[in-house]
Structures are given as structure tokens and as C-alpha cells.
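Only one chain is included here, represented as C-alpha cells and corresponding to the form predicted on its own.
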Amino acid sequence: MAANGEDVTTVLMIGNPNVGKSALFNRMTGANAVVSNYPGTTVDFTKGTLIEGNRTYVIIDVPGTYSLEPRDAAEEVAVRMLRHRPDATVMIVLDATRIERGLYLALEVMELGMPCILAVNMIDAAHEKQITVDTAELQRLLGVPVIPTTAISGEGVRSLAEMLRKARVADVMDISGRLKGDPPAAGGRACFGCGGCGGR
């Protein structure tokens, strides 16, 4: 809790190389950002501050990494930066012109337990490749709040911001089952409040 009263929360920003991770932070958190490097290592990360309501965000943008077993000294300190924050919220950007590259990752991090919440970036990419993601039913297959959005144009981003509050711990069980076509739990919910679902 800061000083004044305001809920502090650390957002860890995840996602593979080359997602437009960079961008989106730039519109999150404007002209305030730090660069630093890690602890240990000659690897930088940007950090910044995101004021959404009554409520302080701690932005951090995290190396970019294709997976949880790290190759590299960037991704060995993305999973370090995972590991040593366990009450972070984390926001897994995915590049919406391939989705499954992406997911992989997603799926790793959501395995941890900590809130989590999906921005599907470069949704404009997609739409001139002819590509349609549906936001909607990822959201549902995953059951944490997903939000495209274009980090170049703004598209989203606020959305994203409001929707940081409503991030949530995956069940991967649920998710699964939901995969396999299993009927949804009692009391299982998908919908955030975010206008993206249709009520589904």
C-alpha cells in the first residue's frame, strides 16, 4: 500500500520476442519509464508507472522469452524476474498474427498461479493479413480477461488498463477440461465485465 492510501500492484509485461511488448508499454506508462539492468547480468528491463483510477501500477516490461526453460541470458532473467515477484500480476502479450506461438508461453505462466490477464496485440497486423482472432472465446477457453489491442495506434490500451484490476489466476485443470469440450464447471464464469464476450 503507498503512502497516500493508493493500492500499489507490480505488472510483470511477458511475451515472446518481436510483440509489439515495447510498444504497448510506452503507451501504458508514457514518458516516466527507467531503464535498469538486472541485478547480476548486463540484461535490461524498463520500468514504469501506470495510474488507472485509484490504483498505482508498477510496470515492468520483462525480456522477451519464448518459454519458461530459458536459452539465453534474456530469457534466463525473464524467468528469474517470474520466479522472485509471485505476487505480481502478469500480462502475457501475444502477437495476434500468431496466436500459437504465443499461447505456449501463456499456458507456462499461468502453470505459476499468479493473476494473469491476456493483451492480443497487433489485432490491425492481423486484420490486414486476413487473420480473425476471437478474443471472446479465448477468453473463455483460458478464463482470464483478454483484450486486443494495437499498441501503435492506441486501440485497446485503455481497455487493457481497466481491466488490470480484474486480472485472474488461471485454473489449468478448467482450462483443459474446457479444451476437451468438458461442460463448465458450476458457477464457472468467463465474462469480466470488459464488453468482449457478448454475455457468454
Partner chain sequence: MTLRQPEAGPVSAAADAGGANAMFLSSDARWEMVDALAARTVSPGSYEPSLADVVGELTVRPLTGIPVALAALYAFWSIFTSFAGTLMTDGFMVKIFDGYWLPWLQSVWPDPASWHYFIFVGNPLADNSLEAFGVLTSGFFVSIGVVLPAVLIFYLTMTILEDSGYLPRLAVLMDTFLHKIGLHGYAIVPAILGLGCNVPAVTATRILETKKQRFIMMTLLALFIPCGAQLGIMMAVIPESVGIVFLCLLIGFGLFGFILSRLIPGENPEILVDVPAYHWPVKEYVAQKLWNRTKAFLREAIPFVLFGILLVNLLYLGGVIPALADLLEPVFVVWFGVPKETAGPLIAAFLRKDLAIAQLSNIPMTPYQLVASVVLVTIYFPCVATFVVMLREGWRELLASIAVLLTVVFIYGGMIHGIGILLGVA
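Target state, the form predicted together with the partner chain; input state, the form predicted on its own:
The text that comes after this line covers the one chain and nothing more.
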């Protein structure tokens, strides 16, 4: 079900299992997706609506997956959702205490060329373990909005909702370039997502 009105955007929530997608989804839409503390709670998708500003987002909570090469039927649901909604925005949810594996999936999703936004969730758990994530730097490097969140307490959910409209298509080549320290390619596109423009 792609956007039928101009102001309706479909948002797919993609992320590793047990990173808090459903909790975040419930926070954003007021829906009642089942939340548990074990990977594989969500095996089917749930839809909810978020109205932010004057835009309507249809948010879809998708089963967690470790990669886009599905291992089981629940992961197949996730990959199928991505394939069938190429015009959707993807909200990639990461576990702040296990950033690396989340980034792997994030890169895979970014390569599909869909507009992305990252939620670095469980930031509270990361604080407890004294792990710090420089989300501003991550945002600059990836060129898509990166928002720290704690779904359980609702921290960061508001700005995540507000930033949804700034979701951008990430260019993997550019990311690679920024990692090597190359200055952003001059000319071409005026804006590299949120990378470095300090918000509008």
C-alpha cells in the first residue's frame, strides 16, 4: 500500500531482532504491537499511523532481521516488505550497545537507494554500559539523520518523528569518501541530507 495521497508516506521499521522496534513503534503510533525481551517477538508486520506536522506517516513495524538474506520465515517477511515498497522511507533501528551489526544491516538497506533515517535505540542501556555513540558524527558520515532514542522511556521519540521528513537517500560512495576524509564533492547536489548542514 504505497502512499496514495501526496502527504502520506510509508515508513518501514527495519532492524536487528530485539532492538526495540516494536516499543518504538508503539511510542510513535500509539498502537499495541507486542513487546518482549527476546529476539523474534514480532513475526508479522503491524501498521500504525503517525501524524507529524501536517504529514501523515503510515508506519509499519517489521520483524527483525540480521541481514537482507533471510534465514527464517519471519526475516523473509521483513525482506519482502522492503522489496514490495520501494518508494517507502526506511527507519533503521539500531541497538546502541551493539552498533556494528545494526550498521551492517543499515548499509545493506542504504544500498537499495531508499530514503533512510537511523534511530539509535537503547541509548539508556548504552549509558549504563558506559558506551558512548557520537550520533552527530554518525549523521555526518552517513549523510542521513541519526537520532538517539530510548523507546522504553520515550526519550528522543519526538525528534525522531520530526526528523522523519528529513530522511535521505544515502550514497554509499559518499560515505566511503567521507570515511577516507575526502571533502564532500563540490557541486552536484546541494544537500547531503543532514550531513553537516546543522538543520534548517
